[in-house]
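Take a look at this single chain in structure tokens; it is the form predicted alone.
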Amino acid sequence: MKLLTHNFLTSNIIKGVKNGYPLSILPGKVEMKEVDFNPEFITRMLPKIEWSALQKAAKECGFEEGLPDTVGEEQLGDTDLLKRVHKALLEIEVVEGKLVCPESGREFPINNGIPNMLLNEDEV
């Protein structure tokens, strides 16, 4: 699963659960998987992204250094931030592991790099 997948996922589905995002990140094993540098295709995903949501998994996942704690318009022309990004976004892949609900506790589990989220009938 890549970290861009992770930051639209969420378990807010989950009955109760309001907060449902973002999950948590409980890596298994994380593998970086290089991945051609599109600059267009990072600066046109920059605006979708939960900026905080990113950085956190980023951290859970080992790879916190080089995300600045904002980032804003005037820094979209910055070829170095923007291989930062598309690093975090593309290249880090968790392939085992477990995405957790920040307000229930829910497990889903993350096998060859592809989140269950399938839930049970009566968390509908």
The other form holds:
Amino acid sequence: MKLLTHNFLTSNIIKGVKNGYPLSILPGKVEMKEVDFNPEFITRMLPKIEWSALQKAAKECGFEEGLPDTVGEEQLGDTDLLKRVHKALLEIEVVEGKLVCPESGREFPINNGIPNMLLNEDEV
Amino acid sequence: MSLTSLSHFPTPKISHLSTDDFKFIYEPAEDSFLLLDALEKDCVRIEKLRPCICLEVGCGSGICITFLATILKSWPSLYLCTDINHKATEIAQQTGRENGINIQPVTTDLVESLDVRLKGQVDILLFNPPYVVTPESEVGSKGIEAAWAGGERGRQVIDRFLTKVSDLLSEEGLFYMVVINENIPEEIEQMMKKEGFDMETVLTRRSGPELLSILRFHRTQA
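Rather than the form predicted alone that you just supplied, could I have the structure of the form predicted in complex with the partner chain?
Every chain and every other molecule in the complex is listed next, the one we just looked at coming first.
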């Protein structure tokens, strides 16, 4: 699971959970997988990304390079920054781990890089 | 596999899948290949859209989302797919890898857990639903039956999903869905018209007793 995907997941499918975002990551096995850098793709995706959720997720996965608190339009020309964003969004792979609902604490497993968001009948 | 003789895009390799896998997931068949042919037929339109986010619901083996990604190879997009069957999402990821595509699967029921953040964001939406007419009791499995069991008129899962399309699709987004005649496409067209969508039938093909169609929806232009 890439952090780009994580950015789009919520747990408000659980009965009683209001926002369920962002899900915390408890990493079990994290890998770095090289992906071709495409600055245009990054600038296209950026407006759709919840930046603070990405920043938090990257930290939880041990992303040492770190991300700034905000990314303004004037920074979109900064290739070094875009490369760091690219690395966080696309190259960090959570292979095994858990996603945790911030309101209920309910854990969703990530196995073989795939999050399982299915609920039990009593949770819906 | 594809019946189109002039194929510009290679049909995704699925040689990594075994007969054993098909005990658990849907083996690509005429319906899958018809959807591939429809996407190929629409490739210019799809490329022109310059999609950012593509989503396949009920991806099964992952052959369709992989093929879409192959069409768009020079224009990177986020390829998400879901399936209620965890074996399917695992296999879809593999299918992507075997074809040099990165698919991001999520095991979930339709678009649960993704729909909030994907509101108005999906540029290409694919759905090859469980369209077979079956007793209602057969609907709701998380195993291979989920691939075909459609309940009354084969519409139980289709209708549940159709209510979500308007929220998911971006302004210029395209939604492709496989149906059979028994699903009454004309009725689906009327339902979606009320939601503000125009429908076209991209391709039709008979496969044994089934008359398959690929329907394409987009927002009615003012």
